[in-house]
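Below sits a lone chain in structure tokens, taken as the form predicted on its own.
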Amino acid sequence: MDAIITVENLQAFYVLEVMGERKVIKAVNGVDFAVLRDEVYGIAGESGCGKTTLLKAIFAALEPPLRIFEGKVYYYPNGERVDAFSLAGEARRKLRWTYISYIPQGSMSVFNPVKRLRITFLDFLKSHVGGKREEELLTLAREHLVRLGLTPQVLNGYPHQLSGGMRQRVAIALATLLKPRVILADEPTTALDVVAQRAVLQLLRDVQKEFRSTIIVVTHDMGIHAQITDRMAIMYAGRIVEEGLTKDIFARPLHPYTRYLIQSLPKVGDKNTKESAPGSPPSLLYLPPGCSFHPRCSEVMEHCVQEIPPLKKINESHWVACWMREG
């Protein structure tokens, strides 16, 4: 297995002090998976299941109240295994944006609203590319934008002067400026219309093909996963409940939660009422015993209430955490 990121028993919790009481929100609660080179890996699930926290942990962006209680995240620059949480100072800066980059949710949070985009690109390049004059750095930025099918004229504008879709594509261009091996994209099409979504997804495909990057995409939209991901994981209440090739998961979803997610997708010509999972996700502060999905599951058994199901290998590429699949 040619892994570029591995996650081992990761537990990333938010620790809060509320009215003198310590509260622990178990956002990522014992997650294991590996992402392979040159693939698009998707992470799906409803809002509040821990997807964004998982991306932050992979990027080693650990700011209070987020803390790592247990587990490891490993990078593989130059074929050597590196503990992401052990990196600090200059060592972390060298890997950021060259080996791994991050596109946060909402493109306005990427750019300074009172600076022209040219200044943002220049500041970024100055901090990572030494020994070049400003005009040389701007030439690098312009060439990169053209290579991705964008106009270099956007550098002369302010973020608010761009449409949401264009601003998101420029954010992707900034995150890929140094041709990172791994790109983390958190809800890259949120709040965009369908035309802008298509343009953003096409750009992600082009980036992956052009630079042979590995992309980890987080989105609740199963339709996006069906379009661009090679493999995917389904998250629920801080855990991965199913993982496999995207085509296999859509053809034969094994976890009841996954089936609900796929059934909710609209289909051309289908006027039937879509069935979604009853109820709502549990609070990550007060998780139910056993399988966290059991209060919403139509196939619940007594064992589901008592014990958390392990993520079990069904075949070479498909894993599921469900007591219904035992045996």
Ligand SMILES: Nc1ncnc2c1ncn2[C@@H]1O[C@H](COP(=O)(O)OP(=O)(O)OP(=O)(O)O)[C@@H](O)[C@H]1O
The other form holds:
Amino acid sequence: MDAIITVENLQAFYVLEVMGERKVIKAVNGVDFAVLRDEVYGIAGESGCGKTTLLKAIFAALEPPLRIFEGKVYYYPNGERVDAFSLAGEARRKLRWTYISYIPQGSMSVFNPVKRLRITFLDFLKSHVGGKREEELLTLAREHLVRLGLTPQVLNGYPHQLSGGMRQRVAIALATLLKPRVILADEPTTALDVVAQRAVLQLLRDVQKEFRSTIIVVTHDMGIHAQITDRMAIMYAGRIVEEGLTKDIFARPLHPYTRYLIQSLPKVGDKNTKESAPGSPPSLLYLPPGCSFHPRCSEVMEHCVQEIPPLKKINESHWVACWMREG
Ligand SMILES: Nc1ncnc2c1ncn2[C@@H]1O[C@H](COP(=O)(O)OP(=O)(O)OP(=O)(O)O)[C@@H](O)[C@H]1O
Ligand SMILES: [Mg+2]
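Alright, leaving the form predicted on its own aside, put up the form predicted in complex with this ligand.
Below: every chain and molecule of the assembly, starting with the one above.
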């Protein structure tokens, strides 16, 4: 299968100057993976493990204090490989929103609160589609909304007039206006009730079917991954600790941390209290030695404290970074 995004040994850190002292927050700390054409790829993990930072790096949205220390992100428009960090000016403008689009965490941030949505959609189209009159661009926007099962009437209102779920769907519609090949969606369902969640998931599925886009979904909610992703990665303290087909991850989680994430999901009729991982994630400023998860791991061995386990291939599609799996 063809890759559509590859990430190689990516290290993306926040570098802060605090009272004359340099602090380095290792938010993405050596990440490797490939996302394939047409798939829905999930990224899971607790709050603060680096999911949003990873998406920002993939989108090449690198603003201080975020800096790339190592590694590469590649795009594959027209089959050729393009280094995402080397793109600038017109070359970058061309690929953004047509090849890759990004729906940031918290849909409100993509809209201007004092402008009607019509203006936001128009401004977006004006800056990317040349040689068309305003009325033609509006028709494009309306047709796109209808194609995604949304009413074009939303364009007449202001962002705050929409419910959270509808606003998120309109944010997805805006980000997919130019039919991007890859869509990065950061916590698209978080803070929505289950009915609104279902509508957003359905919309993402529709977008994927309609435009044959590849979707990378970031969410801490394992239930969402179970519903929508084909493959997924589990992140812990800036690294991927397990990757595989979603069905295999749920049926046979290999990393102790993944097992905690799955165990903490509620099941109908199960009244036992849920066991989540004891303790809390490490500070990304001061990572523990060896495996970052070892202070919380019930199966910790001596070696885990000494050396970081590499991501190891267990079978064709399942990878895990755990010394227990090293035999
Ligand atoms: N602009 C910033 N400046 C400094 N540190 C930051 C900045 N943004 C994020 N961080 C830190 O980087 C780490 C990773 O943050 P990130 O937002 O990528 O996590 P996340 O997995 O998306 O969390 P959540 O599930 O809460 O959205 C955290 O420790 C966070 O405090
Ligand atoms: Mg986040």
